[in-house]
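In the block that follows, a single chain appears as structure tokens, in the form predicted on its own.
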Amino acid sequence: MKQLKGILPPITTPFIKGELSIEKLEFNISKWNSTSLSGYVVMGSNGESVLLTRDEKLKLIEAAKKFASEEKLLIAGTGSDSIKETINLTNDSAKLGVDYALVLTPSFYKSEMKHEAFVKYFSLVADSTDIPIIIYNVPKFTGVDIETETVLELSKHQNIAGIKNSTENIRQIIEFVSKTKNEFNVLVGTASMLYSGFTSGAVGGIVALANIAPKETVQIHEFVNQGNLIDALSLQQKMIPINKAVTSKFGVAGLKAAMDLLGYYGGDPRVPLAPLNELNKNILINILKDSGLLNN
């Protein structure tokens, strides 16, 4: 089994008037295999996997394995509200060589999602797939936040790798860190944390800036590990607005912009979303701009 750490991008999906585009797919990890990434996650909340068919998850599965480097890590956003969907889609996408499947936390019905529930779904998740899961705690999208205790006791399953925690909750990181074994690994979600989530002992980050800044982000964690924490918080400081640009400003739209401006693959989001307008481009391209990733 690869190891879980590093940098990997929960890459986008690549639309050509709507329709999955597997040429396009070839292009940006061909580009992002020149890179020192840990690997690739599909279909997570940047891929727009809640607009994709069961059928498009899988062909962007098979060909992302197809693509990537032997040596990359393959993570697949697997997880719904539907128990038995995501354990089917789980061991399908275990079949086509993932090696992880990142479990989104349930959140349909909010009030319920507490200790007890979060632990039986992900328990009889990992007890029924062929390859360890990780939990996705983002409460941003899901409106639901996996408590410490909860993670604590998920972290005791043998096929439970590990959590993607997408907040900017230090204490939160701390706490999963230092109240779980070593073989249970912490990682941030969003690159805005990954200063803070390194030095609190994280061991990597599925972060969407990697899609556009990969040596950038990988920088910042090996400037960690060497122990130059200047030159690792200065790196992480001059990241943070096009983070904030690419994520809670713009979304998923600003990243494919972003995308396309600095030589990816970007193209539209799906519809129900909107690309960026030409005002808020403008005002992208400036942030990148005033970040170093794109020239004057």
Given for the second form:
There are 4 protein chains.
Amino acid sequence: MKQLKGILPPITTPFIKGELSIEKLEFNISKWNSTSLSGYVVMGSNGESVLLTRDEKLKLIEAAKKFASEEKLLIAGTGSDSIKETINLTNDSAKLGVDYALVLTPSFYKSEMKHEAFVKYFSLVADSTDIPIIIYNVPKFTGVDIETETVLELSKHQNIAGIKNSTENIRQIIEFVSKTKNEFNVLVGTASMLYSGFTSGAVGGIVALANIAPKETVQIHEFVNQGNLIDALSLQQKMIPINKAVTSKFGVAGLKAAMDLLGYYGGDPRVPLAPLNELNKNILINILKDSGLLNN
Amino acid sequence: MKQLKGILPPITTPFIKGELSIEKLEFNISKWNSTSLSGYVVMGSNGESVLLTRDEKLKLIEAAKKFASEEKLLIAGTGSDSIKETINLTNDSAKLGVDYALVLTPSFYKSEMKHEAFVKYFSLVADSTDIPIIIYNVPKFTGVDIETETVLELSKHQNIAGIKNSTENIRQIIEFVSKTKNEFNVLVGTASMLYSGFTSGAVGGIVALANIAPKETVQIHEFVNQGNLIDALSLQQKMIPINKAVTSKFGVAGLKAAMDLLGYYGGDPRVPLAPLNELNKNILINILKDSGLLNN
Amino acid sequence: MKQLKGILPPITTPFIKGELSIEKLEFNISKWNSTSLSGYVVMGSNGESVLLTRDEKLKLIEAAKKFASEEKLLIAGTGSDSIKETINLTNDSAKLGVDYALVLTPSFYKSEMKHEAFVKYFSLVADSTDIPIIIYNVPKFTGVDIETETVLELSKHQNIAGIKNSTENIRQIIEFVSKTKNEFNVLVGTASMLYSGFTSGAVGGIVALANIAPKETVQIHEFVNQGNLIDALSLQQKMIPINKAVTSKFGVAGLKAAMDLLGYYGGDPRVPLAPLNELNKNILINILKDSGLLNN
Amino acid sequence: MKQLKGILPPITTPFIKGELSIEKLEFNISKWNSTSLSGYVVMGSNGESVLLTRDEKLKLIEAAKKFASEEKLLIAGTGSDSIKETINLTNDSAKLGVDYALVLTPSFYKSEMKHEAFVKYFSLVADSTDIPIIIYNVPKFTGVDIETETVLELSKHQNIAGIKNSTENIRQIIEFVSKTKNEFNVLVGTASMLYSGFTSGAVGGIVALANIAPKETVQIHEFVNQGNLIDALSLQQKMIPINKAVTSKFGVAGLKAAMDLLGYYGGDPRVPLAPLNELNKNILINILKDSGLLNN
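I've shown you the form predicted on its own. Could you give me the structure of the form predicted in complex with another copy of the chain?
Below is the entire complex, every chain and molecule, led by the chain shown above.
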């Protein structure tokens, strides 16, 4: 089993005229293969997973597996509110060579998605999946938030390998790390949390920014591992504005536009998401230049 | 084309030990067939649609079509964030005899789900579906809310037949009615809105309470149509506590427990939803007695 | 005791260069005196109450009392989280001739502001005030919402005369009316709720729009009283866009700009509120024209 | 001018039968005087500031000044939506010997409280106060959140000394530190943020937990200053459950109950806040024992 740690981009899904482009996927993965990224997450939030059909998802996984170099982890987002469907998709993904499944918290019946429901959901899923699962907590998309006691309870399940926590709340990370056993892996879910997460015991990050800044995101991790907090914090500070631009500010469209500007294939997001307009593209260019990712 | 109006229950999906029970579905529909309900909505929020697999959904539609008496409308909830998948499921439903598709607003990328995205999403879906669609706005589950100008814009599409608006905001209903043309049908989405909706021009309601109180919900409509506002309001007042119990207070579990108490088959909701505990069941019984639905 | 019913504007507070203008207050009140408004609310949310000092508040009340014609009700907003201060200000207001105090729900400690806290707060205030109080529920400003059972409990206090409910949730109004005794007065808090509120048993409205459309807001009430629902609804529909403009869309600045356009004195709101910019003023003018309040 | 840094408790306001007890205040401050706390904040959120009259506030400041040892900083919460009133109260506080005023973001007109309004508000206040002000951002109470660009802009004002940021979002702290000049002091606002805040450049913390754990909160700061991250993180982890208990879980009532248990005077909070019930008091005792603050 490959170890769950380090920096992994939730890779964008390349479309040409709205259709999946396996060729462009190969182009991007080839570039990332030469970096120190630990692996790839397909069908995460930045992969526009909810805009794909089931067939497209499997095609995407198959291709990613083919193009990723051997040492890279492959994780697939397979969660939905339906336990049956989540298990099915996870096991179909496992057959294609996926190492871990990233499973979103169920969220439709928001007021009922609390401790008991989460424990039941993730336990039942993990009981029946052929690969370990990672809990995916992302309140800004789901409208629900998982509590520490729930994570503690679920961390005892031997087929639940960790959590990707996509908030900027560092208290959660500290609690998840301190309350769970060593084999349970806490990963941050946004690049603004790398420095604080690593200095608090997180072992990795699945972060959108790694799509365009694999070197810098890995570097923050290494600086912290070396005990070089000054450079780690300084690089973290530099990454925050661009991280904001490709997440909360401009979303997937911003991330894809940045990829196009930095030598990857970004392309347009799928409808109903809209591509970045010219005004926002210029703002993005300036932010990329300020951060040093794009040459002046 | 059957007219979209009157009272329709978003029918619950019957499970026995977690598996779809077509037999129990027949039992419930047989009972409803003898009422003045206009038809049935399968795979709505109260139908636990998000907890079903695609195969189960189609099986459910097929059965509902078979059991529903000829004059009843059949509507199916077919929406998801993916436009492709929404069109596919809608057209597969149409082949099975569904009259209208109820299409949830896309909602995963909440901050981007505004006017432009909604217009694009619903227009593209409606362009390609073999049956007319109904916009389904339910902020408490989706975390997004549709604006009047968006509804106005979409109402011009000839394959968009109306909107089910599941809020208690009467201003929205008044605006939707006054801004759209006559052929665009505005339906309320919760039974607390029947009286105010009908006195404001709404033509129907898709309301959970109709599962257990078909007579009363239809009666409110008829009272308003007869200009008998006093009795309409009085009946509306009586229905509010029980409506609250089977929606915001106890959710699908409460609705199913009430069905069991009133001679329908309710059963347990599917995991991760939990059945009503004894304490809450007793509260529910008292509310049902107070409302007159259950004999003392 | 003057009866609490009919239409009352929460009157704007006129400033010249940031300072209270008693002269402009007189100008506005003189105009309103000739209408069928039931009275005036000073120091409501639209009166920028939270931006005034205590001395300014008393000065404002004194002036309003002086200028209001004898038959008009005078209500003052006197609530704050401090029970002591609320009682003090209410009793000082009473000495100046105020008929009722409008008391905002306490809201600072949001997570604790539930049934028990509200019951204690309003009971203690009402126990010690020389005039009856009106509960003021306005979640968009306070972030808290009062429940029906709380209103029911408080309605039994003989010094609590009613509630102003500033949401667009008609279910609340129906419940408040049906659960409380006849002497407890339910008033809607926004002009979009006049038609639905009056057809549900509300006896009045304290609504921003009445500052600029006293005739129309009163007319909706009269139409409903006459059983003329068609004209009532039609006028209600016409008022919704302009009501939106002077509340949720442009706030106090929009209301004041509309007053300036319609022959009242509006002026600028106090800092930190900003006056309407030119672009928005033009949008406002068009909305006023469309609604018929401003001649083309 | 005393330097704004280190750990300061927002001290609770002692009441006996609902009335201010200066004697109990002296008792508490005497105990805190012998610790390494940098000073005291009176009339913060934990001081139940919004439940006090203006006279009580001044009386409280006067007493705190009298009892605090000379080297301790004295900060008073003086902010309200009214700029005039905020300036008045700040300057009256200054006359009584307060060093800095903690000024809450205005928040009543939530949808308008954005960059421009905040810049105008804080600039106008700071222009006219005789002592420097500290911005106080606490979204859980105000419902509004300040943006980095606003803090950057305000940090240039020479009479704005810093910000107390009461969220658990570490990205904000990193941004505030990196974007503002050295003389602008960033303080965390809750004890769960001490470790991460100090490792990110924050210079202090105004945290409820310091009322009952002055030694431990100061110790985390010192550990970080010594470069001893392991012990700092370990102590931080230990403090999180008790910090939760005296803030989000049980609020001011919990903090006061913990004070009573640990040798300080806590007493009951003022109505409408309710004291801790027995059940919750037992939960609190267990949490205090687990954290080592209370002997087993």
